[in-house]
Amino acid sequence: MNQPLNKISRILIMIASLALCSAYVTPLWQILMWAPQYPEGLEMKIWINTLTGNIKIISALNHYIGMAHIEVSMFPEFKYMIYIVGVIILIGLFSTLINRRWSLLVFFFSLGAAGLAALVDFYLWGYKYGHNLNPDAPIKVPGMVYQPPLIGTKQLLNFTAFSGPDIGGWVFIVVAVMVFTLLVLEQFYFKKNDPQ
């Protein structure tokens, strides 16, 4: 893994590198809601240190069912997030610079480390928030939970939830794609037919 890395792989790993920064202007998750008396939806898209979309009507109606209004300050994610995000592009570019087969498995790993961490921490999230209702509630569904979905569909009472990510999450699982495909080429096909 001490290999240079192939000419090309070092072009696609700064490209792959620099279009991680699309997570500063883009919506990484989303999570939309439908239902007989909202047919158009409500969305709520995560970025990567706020939130936007239908915040205020979902919160009200989440609010009959017993849970916690939704605001940006519980997501202590938000204070650190862009950090995670510029370390992991700046190990992409780093990779480059140090031209090393290990170096992009590095950048591989600290993507797929991000990835599940974010997945975990959203599940987690989600499951504070579905599951600590306010005995209080006007709305009461004895042995009901409303956990959105961390992956997919669900239906919560008559509302259809939907779960998945935006256009910055696509351009992570791209990359990360891409990163393991380089990995790939680079130990059973550059490795061959590399002059170096």
Contents of the next structure:
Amino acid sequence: MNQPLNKISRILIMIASLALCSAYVTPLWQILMWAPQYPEGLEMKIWINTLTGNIKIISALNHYIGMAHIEVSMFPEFKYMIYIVGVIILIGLFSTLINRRWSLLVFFFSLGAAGLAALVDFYLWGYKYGHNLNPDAPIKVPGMVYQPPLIGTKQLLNFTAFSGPDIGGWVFIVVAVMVFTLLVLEQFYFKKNDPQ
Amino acid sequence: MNTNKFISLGVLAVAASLTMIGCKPKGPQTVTTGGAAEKVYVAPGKYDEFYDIVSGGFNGQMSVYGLPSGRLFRIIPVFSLFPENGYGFSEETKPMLNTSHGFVPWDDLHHIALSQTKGEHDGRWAFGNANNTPRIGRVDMKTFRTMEIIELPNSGGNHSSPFITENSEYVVAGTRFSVPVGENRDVPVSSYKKNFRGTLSFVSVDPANGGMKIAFQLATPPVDFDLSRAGKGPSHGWFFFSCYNTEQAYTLLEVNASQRDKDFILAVNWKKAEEYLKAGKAKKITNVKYAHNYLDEKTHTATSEMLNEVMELDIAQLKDIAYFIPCPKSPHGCDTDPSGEYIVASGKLAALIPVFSFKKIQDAIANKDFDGEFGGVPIIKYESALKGEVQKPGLGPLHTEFDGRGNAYTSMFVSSEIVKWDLNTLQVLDRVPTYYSVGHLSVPGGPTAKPYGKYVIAYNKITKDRYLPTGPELTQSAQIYSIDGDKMQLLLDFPTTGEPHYAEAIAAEKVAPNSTKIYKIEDNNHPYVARGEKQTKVERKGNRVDVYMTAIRSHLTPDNIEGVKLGDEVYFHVTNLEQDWDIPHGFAVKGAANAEILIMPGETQTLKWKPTEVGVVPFYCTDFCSALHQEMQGYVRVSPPNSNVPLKFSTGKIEPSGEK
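For comparison with the form predicted on its own, provide the form predicted together with the partner chain.
And the full complex, kicking off with our chain again.
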């Protein structure tokens, strides 16, 4: 664990860490919706500190069934996500400076923990958003809740909803996969071929 | 070994990512249809099978299409001005738009009712409702002209109208808005429950000439009446009205009128109401004022009279003429099937469609199977009136029609589809998407006892990407589906004018043979008619100048008029002397502040004109009538008010003195 990292690993880790900066300029997650009268689809893009897309249209439609109006202020996460990602990037960069296998492991776990936390957080928001319905809603379908899918596709009344990573999210996944791969290589492959 | 493991892991990761991308669905695909084109193709010169009389919504008009081609033949102005032919602009038609509020030049026409005899279309009249300033209009199916308009007192918006009984005894008018009635109408809005009333007007139709008269009004507890249908066959003598806002909300109805799980269908025994009327049980209401306007086909002139009396029956006092039936969630459509036994109600916020049985309703009334009262009116127990429920039909059921083969077709606004179901088993049989958000639908003859179950037409609220875009305002649209097979099949989209709500289609053979071709000139009793060029003249009475003018291919008589002065009001009474089919003439004068007029063969129409400046003003025929149409023109000389230019008029007269 205390062994230094392979040179190529160090360069790749640095690239990966810097690639995470894209999270500040690209959307991380997307929710897409289609209905018969919306063949072109409606979208909601989740960025590091804001929401974009057809939020007003989606909220206007959802209010019939008593769902809350989607607002940026609904997500306190937007206030600190910029720092969390910053810390992860720094961890990545530091791990190349520390140049030890354990530092790469720390980077991987911080990536994994952040990803998992984001999914759990998103699930909890979705649960609340989909279950917490205004009892005065005009349309009440018995037994129906409107929790958006965590990942993948789900039919919600006349809407087909899809939830999945957007560009920033994909970069994050690719980085995590890459870091994991390097970790595996360091542990099992580079050790063998190490001239020392 | 470890390398292999790593590679496997990597492959797994990539595969997982690809799967997630794969999860992203494509949008709904447009259905493709085979053989659709030939089913709607009506070859040039051939006729359509059906006339489709379509409401124009906010254009206040009716439009006439052919089915199955979807071709637009005519727009019939009813409640709105129509500069194209001068309806509401000509002196003859202005009285048609008179109301107790004065001249109201626009309305919102939602529903069509075609006259029936013995439960079938008879091709005589088409009725339309004015949703804003409550009125019913009657169009003659021989001339496709609005012949009569009656205003409805004590109504706040005539939505639940003009549905018709099986022998055209009545067209009804249920108020959408309950409003305060009686002596004191200056009351707080919040006193809705106490001071507001609903009314259902039964407008009788004279079987000889279609003449409309408010036979009686039913006063009801305050709610919003939405749609209605007459009973037929065994249920003839009854009328069924859907109503919402039984919460009796007066603000933010979107939320406040959507709270109760059940609103009501009001079943009205109008035969019984007639008996009470005869027995003198009705109250004569005299603090009302409503206009009754009708067009005389001989004088080609409309008259407006103001009426001040209406007979009222209170359904809460007369316990046995009306019954509420609970119905889920703000019912919209309330449709009786061809047999008259079933009443299909569509709760627009409900997730099911209840079907009521007329027989069970009768039994429940006989057995007093009631569940309390609403506003003094007995409520029949839901289960006691219910035949059954169509489960999970779709979202936002609005309106149902029938094919005469035991199937029902319900429009689903929210899920944007038509759902076909079996009237007996209440099982859903088929569903097709509509593009987009269908409101009403219509089967030719659908509301009658004998539907022609060949097509169903969807009248959509949204067109979006269906046609070439035309800026923010897009065309409205209808779609024809064939329903003669097991599966419904989309055949054709066709754009419509205004906003189509309800429409009724009628077999062409019931209408086409009776179509008027010309008006006989010898029958023209217009007070300002000129039955020939010899009768043309110009008369002055004070500052009123009447021009008795004729039009025939290809000149106007007179075409030179002098002696008109600034400050005069000039009335051009133009008689079309033609007696040949499809030879209308038009008339327009420069600077006229109204419109043109179109004059059909044998007809007289009047355009009023107030000259605004001294000079010579041209007038001309606006309808390309002949090869020399462009020569069909003339001049009127306008002189200062104090001038002494003599009044004179001529056609073809050459004045040599003019050259000097």
